[in-house]
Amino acid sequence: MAALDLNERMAVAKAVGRRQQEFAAGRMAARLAMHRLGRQQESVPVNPDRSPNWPAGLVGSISHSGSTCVAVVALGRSWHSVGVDVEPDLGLSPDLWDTILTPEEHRRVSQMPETLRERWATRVFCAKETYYKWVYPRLGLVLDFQAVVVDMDSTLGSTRFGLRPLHSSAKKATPPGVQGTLTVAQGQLIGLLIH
């Protein structure tokens, strides 16, 4: 917490210790990304809706999962928004599929070999989380998991995903053909969408 400025510390002052550590790690990762862009390392306080309040001229996204933290920062003059998500590359329990997967995605996963299903569902979850972090700054609206369909190959090796928003506001905020990427590194699945 020492690396955080007062506004950042206040944002998580009442949070449990683990949440404070995740928050601090995310802000440190964001500062490192700013430095790599050749920018001064500035604080990233929170907006009233708890989303990151990026310094002027920057867009970004932060994600945590267990012991992993990822931050992506980009110049606002080059990109509209950024979404990043990190998840353990494990299977998503089938009892969560009805919440996470649209009926179309549910049909697709049910047609796959059983050994692929849970980890493919995790990839859909990661892609949706990535999209929601990317589209939220444009909408200011929290979407549920049924608001977008993820299009990607029915393999675990797929590295690109497409999106078909079903929510009317999300459709307007999402350019046709926008795609994200999925990468697996050190047992973590990382989704990235930048446009």
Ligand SMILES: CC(C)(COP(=O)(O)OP(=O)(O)OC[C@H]1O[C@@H](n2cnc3c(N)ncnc32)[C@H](O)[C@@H]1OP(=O)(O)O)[C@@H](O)C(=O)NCCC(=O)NCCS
Second form
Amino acid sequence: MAALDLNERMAVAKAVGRRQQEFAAGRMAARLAMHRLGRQQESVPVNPDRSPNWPAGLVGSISHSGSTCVAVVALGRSWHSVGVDVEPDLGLSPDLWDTILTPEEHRRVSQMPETLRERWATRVFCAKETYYKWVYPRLGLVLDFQAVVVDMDSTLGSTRFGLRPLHSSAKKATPPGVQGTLTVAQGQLIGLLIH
Ligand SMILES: CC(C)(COP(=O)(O)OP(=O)(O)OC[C@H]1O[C@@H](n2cnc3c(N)ncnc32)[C@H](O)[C@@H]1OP(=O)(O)O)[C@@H](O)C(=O)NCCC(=O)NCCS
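Right, the form predicted alone is done, so what does the form predicted in complex with the ligand look like?
The next block holds the full complex; its first chain is the one shown before.
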């Protein structure tokens, strides 16, 4: 597997060791995915806005959480964009609900059994981060968590989520009916949107 190139190493040269490790793991996972696609393993430099700069003809996304790292890479001729997000499958503190949840999502979570609420809120958070990574390359705009409503069953077993952008530019960039998936593996929640 090709090691990090100079540009990639420079991007995290001043970061703490743990950050350097997660960055390198993301680049290695991306190279492995390129290999599996039958592509040359190329470097993935960092754009000035911190997003990854994928090689020509590829779209992709990277996420890390604790000891887990995921990269998804796809052919740009088949897919507009990819978003992936990994979060520990734990509860989201109610202190954060006003920031992360829209009023509609807040109402929904309040009607659920108390034992489900915090972990369901984490699923909404993961879906939004996934959507943000998917939409950002098409939009070039930072969206806050009030910019989109996540539609998802009121259970912890939901494997699909829909998205209703409230932000006008995000609406234009998001085809109606676009859906993402949620998977739980080894205590980690993995959100994926590829379209
Ligand atoms: C960028 C962001 C989504 C990263 O999420 P995170 O949970 O902190 O960290 P993750 O490990 O999941 O993802 C980090 C990776 O995302 C990628 N990334 C960073 N900025 C990105 C962007 N603007 N668009 C797409 N991918 C981006 C990078 O590959 C980064 O890893 P790397 O620096 O090692 O290359 C998050 O920090 C952020 O800024 N969120 C605010 C906006 C948001 O989520 N809004 C939701 C409403 S739609």
